[in-house]
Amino acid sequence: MTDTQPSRHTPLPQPARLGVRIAGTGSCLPDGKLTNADLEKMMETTDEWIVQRTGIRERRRLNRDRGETLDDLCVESLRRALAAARMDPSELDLVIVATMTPEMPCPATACTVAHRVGAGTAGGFDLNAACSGFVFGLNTAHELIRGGGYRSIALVGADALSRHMDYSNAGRGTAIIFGDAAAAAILRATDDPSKGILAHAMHSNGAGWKDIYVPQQPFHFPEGIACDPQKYDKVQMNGAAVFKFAVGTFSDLIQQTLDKAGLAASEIDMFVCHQSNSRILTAARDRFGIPEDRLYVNIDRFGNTVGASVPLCLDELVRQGKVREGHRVMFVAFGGGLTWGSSLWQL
């Protein structure tokens, strides 16, 4: 061993601890609206029934007859996020798209989006955790940056569940819920180590897959459920089971995350939660005594936009000045898989 070689017992120099900041956000929605009045003409339902049970009044829907695609929404939302971050797309190291409704199985939506925004040869991959996708993506991108391998990552949450809806009486239990959207956030490294995730959690329970699924083959139907080809490529959901799962999981997840961070709910400036049902959001707010202005709700205008739900809320909050640097913000989501996760940030 020469004098210039370190002993194997000599601690290696540790890289400086990086912080992570959310540098910009953006969102994009289809122009087409599907109101409760529209649904009343398509199936046996009423505006009053929908609002009472879900809190939804309208949702957006892509017009595929005009050639509108999910990729288009992703690209525009990312362009707006890059503009907000005052960043050239060539500075991106990686693009992640959280979606369960890609236009094609291959290529990954992220690769197409990276190319169309001008990100050069930046890496790209899709992440599927259904409604939890963006939150899982936040945790993933954060650790990639904090580990020192990446400086700038674009994270897009996007879904177009309208393509998997049955807008007849047979599908009214799900068709009233879902809407289409995309929203993006730019995560960047910072020399301020205080910025970034304070605590997070990611969970799944594959035994509950049968409560939300999209069958495409005879063997995709759960035991005891007869194969029905008319249900192929349409979301099948046990609404009562999903509601019970969400109500029980949501509040416990918030408490788990607060405990990890050693904080109380009153010390969080904003809760940015997946928009699945207004009653679930109200139950969580009541349990923790969260003021209405600290748990954002937009489900009335957009419905459940799955992977776009959380970042769509975030972008609106940022543009309204209700989420800004210095705030503590908790992101929470749950969805098919079954999956549930959180991400508590110091901005």
Second form
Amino acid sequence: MTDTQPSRHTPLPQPARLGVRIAGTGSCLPDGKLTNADLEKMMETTDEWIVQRTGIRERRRLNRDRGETLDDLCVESLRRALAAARMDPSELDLVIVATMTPEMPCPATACTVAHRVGAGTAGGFDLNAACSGFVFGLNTAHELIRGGGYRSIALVGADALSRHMDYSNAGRGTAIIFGDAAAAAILRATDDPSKGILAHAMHSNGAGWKDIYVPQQPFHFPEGIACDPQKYDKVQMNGAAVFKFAVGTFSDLIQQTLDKAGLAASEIDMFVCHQSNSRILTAARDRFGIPEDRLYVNIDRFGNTVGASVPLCLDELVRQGKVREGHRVMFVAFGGGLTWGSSLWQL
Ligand code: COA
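Right, and the form predicted in complex with ligand COA of this protein, after the form predicted on its own?
Next comes the full complex, and the chain you just saw is listed first.
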């Protein structure tokens, strides 16, 4: 070793700590509405039952007969986010799409979307953590930027569970819940190190897989549930088990994240939560004494849009001026896997 080479014990010069900001958001919904009255004509259910149990009044659905695809929603939501960020797509280093319903297993949705928006050869990959996907993506993209290797990352949360619904009586436990959507956020490096994630968490418990799954083979059915080919490719859900998991997990996750950041719920400007059931959201609000205007709810208009749920709320809040620079915002989600995660930001 020469004198000019650093020894193992000489600390390397540290790059200046970067901050991360959310530079723009966008969303895109299919035009096709599926109201509770529409569902009443398709299966034995009522508007009253659906509203009382879930808070949902309508959801959107891609029109496959007209050739509408999830990729179209992703591309349009990302274009809107880029416009909001006043950015050229060529400035993107990476595109991540959080989805459990890609059009095809290959290519990844992110590659098609990056190409269609004009992001050149920016990297692209999909991330599947079901309804927690966007929050897991936020944490991943944030760490990639803070690590110094990437400056601008597009994160899209998108799902079209209508492809995996059974709109007959047999599927009434799930068909009433899910809707299609895409929403995007652009994360960018900033020299202000105070901006970015204050605390985050990502968890899973594979033992709970059988509470939400999409079987495609006889051996995909859990023990005790008979194989039924009619159920192939359709979401199977144990609603009561998911409800119980969600109510407890949701509150524990909020508390865990607040503890990590050393903050109280009253110090958070907005809770942007996965929209799975209005009763689950109300339970969290009650436990922490969060005022109504600080825990956003749009499930009545869109249902549970899985990976798009959290960024769709974020985009609406940004456009309404209810989330802006300087705010502290907590993102919280849970879903199939089972998975659950949070991301607490100083914007
Ligand atoms: N319309 C009318 N009745 C329905 C129905 C519908 N769409 N779906 C189910 N039912 C019936 C059931 O058949 C059952 O009838 P039974 O008692 O005669 O057997 C009864 O309603 C109660 O069913 P149950 O599943 O226990 O209802 P629930 O109160 O648990 O509500 C959900 C069902 C799905 C709304 C609720 O469990 C839920 O929201 N779970 C969480 C789901 C979720 O968040 N999933 C996404 C996770 S990211």
